[in-house]
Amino acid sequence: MAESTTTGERVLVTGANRGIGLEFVRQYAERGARVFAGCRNPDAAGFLSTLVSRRPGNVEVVQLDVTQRESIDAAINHIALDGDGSLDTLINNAGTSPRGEEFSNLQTAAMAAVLEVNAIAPLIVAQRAHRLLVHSSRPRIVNISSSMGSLTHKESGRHYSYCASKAALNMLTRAAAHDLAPEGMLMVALHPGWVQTDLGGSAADLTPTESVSDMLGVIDGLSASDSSRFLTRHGEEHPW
């Protein structure tokens, strides 16, 4: 028999098989969300099926290539025909960044391929969950950034792809948080922190669950007056 959820949130994370995207789907379905935990190959995801394993009422895998619209749209009218139909949080986690990329060896169709999966990607799975969103009392669309899209700390080299598609990233937010305000939705984009992940590397200064626990605890508190911002995993105003 089925677990049943306690908050009646429900909440779709994008890239969900590993890393941040894996514990936000934890931490939501430990505090009994029902989470669609969208992946590309979901036969792969090993993590995921344990979790559906262990909570099979409240994760439930979806597929989501977040670069095939025909994807996008089937994962939200699978989501669209479970229970009211609704969804109360998206969180646009899914993203990638290239190794070794120097200013010698840049290639348009392999910085395109990153512009896309990080920052355009994110506002088209928001714009097909639009029709889902609108029926939350509370919705809201988290996007997953990172302070090296920050052009006030860009301080380096190197990095062009991934520093690029998060700044646009920012900019996109900040630009889709304004047309959604007035239906009441919010947007934002948040800095996880530097978080010991594939992205991130083993050196890295926090665990997943050090920094999904700090974010849940921002996009709880979410309010209009924050709809546009860059924030921290604290909640502090992230430098643009």
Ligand SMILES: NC(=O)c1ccc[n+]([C@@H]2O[C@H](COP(=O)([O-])OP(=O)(O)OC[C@H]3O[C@@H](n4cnc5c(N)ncnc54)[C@H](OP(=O)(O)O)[C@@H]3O)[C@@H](O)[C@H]2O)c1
Contents of the next structure:
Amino acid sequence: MAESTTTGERVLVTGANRGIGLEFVRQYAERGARVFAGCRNPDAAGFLSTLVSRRPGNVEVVQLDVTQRESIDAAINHIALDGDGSLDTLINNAGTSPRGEEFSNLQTAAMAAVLEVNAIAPLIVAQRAHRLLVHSSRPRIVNISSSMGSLTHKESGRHYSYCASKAALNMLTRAAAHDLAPEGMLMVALHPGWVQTDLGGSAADLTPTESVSDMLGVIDGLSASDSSRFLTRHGEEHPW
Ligand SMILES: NC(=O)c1ccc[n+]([C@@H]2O[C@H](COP(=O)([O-])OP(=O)(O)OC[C@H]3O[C@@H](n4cnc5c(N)ncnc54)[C@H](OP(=O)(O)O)[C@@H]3O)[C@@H](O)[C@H]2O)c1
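Alright, leaving the form predicted alone aside, put up the form predicted in complex with the named molecule.
Below: every chain and molecule of the assembly, starting with the one above.
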């Protein structure tokens, strides 16, 4: 039976049609949040449609390609016109990881595309969503990073643009967190663990349910002193 109880909590998740993003939508909706599920192609987002039919008042699918300014602004405008127009939490989850990248075959355009999705787009989505976040009493921006962006942990080759993009995301998180702190807005980089998704592969340690459940615990407990930090899904400091 369809349920649609809402708690007033309002969340935007990018890359919400599969993997970790889809599970964020499911768990937020389950606890009564109003979740805007951003995805590039809503017509092909079958799992999201199922969530909408189960919890119609909780989940709304919004078209959102994080690399397209018009798409970002249309999604933000849509949320602004819904309810009180506020946003409590932005989960910058959309990400991409190219396969087969080696030193000998690196290409400028392909590398730039990864940096755009994984590092630049989260900051631009945050910038565009800022006008919604200012209406929240507990505004927070969560950038889904990766241990592969850790310089300390990088002790092998390959994965050039993915690792570089997540290291860049960590730096951008740190910079923006300082600029947003005077407004009481928190921004963190959060490593989800190694998760069974199209990106993580089937051999990964964690199900999306386990990873997102842990991350929600961390996100719910964030305070001002956590802003600008790079955290594990257990809320511990991740080595930069
Ligand atoms: N899985 C892991 O082990 C792991 C570990 C560390 C960090 N992470 C991070 O966790 C996040 C989610 O990863 P995942 O494992 O769930 O990967 P996934 O299953 O491959 O899902 C990636 C999501 O990002 C979306 N996306 C890609 N480019 C986009 C764009 N331009 N605009 C909007 N959406 C876009 C995809 O949409 P389409 O379906 O339209 O392509 C998809 O919804 C990523 O940031 C990833 O780097 C994952």
